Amino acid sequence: MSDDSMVEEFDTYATWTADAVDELGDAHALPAACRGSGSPAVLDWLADRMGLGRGARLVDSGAGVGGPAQYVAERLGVRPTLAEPMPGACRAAARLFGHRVVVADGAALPFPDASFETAWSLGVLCTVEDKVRHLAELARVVEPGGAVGLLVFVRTVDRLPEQPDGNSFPDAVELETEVRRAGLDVVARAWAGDLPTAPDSWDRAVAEVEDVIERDHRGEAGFDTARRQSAQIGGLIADGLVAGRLVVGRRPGRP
């Protein structure tokens, strides 16, 4: 992805997104959080299949603002660490949750080897071109047996129509080959799109937020970049080209 692009979609929306979220009240955050990175039942189908409980050490990587994290935090009592190469987004992830947010890049994260019991990383594999090096640091920060799990938009055909800026679209066999190239056994797969939707409390929720923001921010550039960059995806995963693929990796050895 472009240095622009980038810092517009991950970094000055996130800065927004905690904005809006201040005005709007605390019911927000969640769903705002989560914004193209999981709805419920995908966190759900993810925690169950990585074995996420109670006291769980999770490290996501290229968290975002936060919210799946908090998602398995409130409702499981795992205990994440937010690993963002954004600045912006680890301040607005900090702000909203209030997790242990370190600023980081997935290819090079600063944990000791073995450091975590579990790994995710949601919406991110398809925005960098090295994947397997991303997969590699993942699966080097868990514990032997220890879980990874990954949300990846991939294309369903051979060919895009149109290559949105920064993003690198694997099909679904190539993502596995990567995962595997990684030093992880695949152990489950599923189509996000099979899943149950977001209740429409969720929905209603993010379009708020997304209301003030553009309410406050329509007309700047960082604005128009990141609404178009979303438009875009949105349009290929709404004609099919691309889908949302869910994979649990497990590295191997015991505990």
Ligand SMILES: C[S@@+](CC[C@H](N)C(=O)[O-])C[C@H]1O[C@@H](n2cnc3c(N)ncnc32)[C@H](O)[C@@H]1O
Given for the second form:
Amino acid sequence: MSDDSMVEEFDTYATWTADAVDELGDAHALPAACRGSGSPAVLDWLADRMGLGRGARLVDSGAGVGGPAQYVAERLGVRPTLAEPMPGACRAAARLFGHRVVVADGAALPFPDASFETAWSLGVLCTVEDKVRHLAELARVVEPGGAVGLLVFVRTVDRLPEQPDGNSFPDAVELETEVRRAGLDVVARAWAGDLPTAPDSWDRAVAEVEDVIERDHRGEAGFDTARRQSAQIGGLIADGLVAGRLVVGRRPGRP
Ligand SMILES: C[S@@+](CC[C@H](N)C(=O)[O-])C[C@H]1O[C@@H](n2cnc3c(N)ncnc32)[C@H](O)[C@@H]1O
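Now that the form predicted on its own has been shown, please provide the structure of the form predicted together with the ligand.
So here's everything in the complex, that chain up top.
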């Protein structure tokens, strides 16, 4: 992705999201901040297959505005640390949820080896070129035996009619090959589309946040870029050409 469109989609838009939540109220924070990763059912599936439980230390690489991390913190008592390259998204996550956040590229996480019980990276891999490196960093920072959860948008066809700027979608087989090349065993997999969709109240809250952002920022360059990117990816998903794939890998060895 060009640096400018990446900043507009993931940095500027994150700040606008936090501003809209300030206006609409805290009940909007979680749905709005999970915009990149979809439904509670996806997060429940991952949390279950990864064995996330109270007190577990989780690193969220490419955490965005921090909604998924907050979801498992609230629901399960997980202790997340967020890593995210966009400073505006980091500030938004800290502002909305008070998370511990570091500005970092997933290809070079600033954590010692084996310093977390688990890690996940949701909706990120299709935006990075060197996927094995990103995955190998997740494998490095979890303990032996630790789980690594992924939500990855994958291609379901050989060739896409259009490729949204900066995205490179693997297919489901390539994804698992990359996970294994990064040193992880694949222990669970599913299609996000086979899980329940988000409740209406969740979708309504997201739509209200989007309306406030549109009211305040329509016509600004960042607004048009972010909306165009998300419409393109939404169209590919609606046409069945791209789909959300969930994979859980495990670092070999015993904790
Ligand atoms: C679609 S959003 C998903 C955000 C969040 N994980 C979620 O599910 O709500 C993709 C995120 O990946 C981040 N990202 C892009 N390149 C990255 C990289 N090289 N390392 C880590 N994160 C990256 C973006 O800044 C953005 O926050």
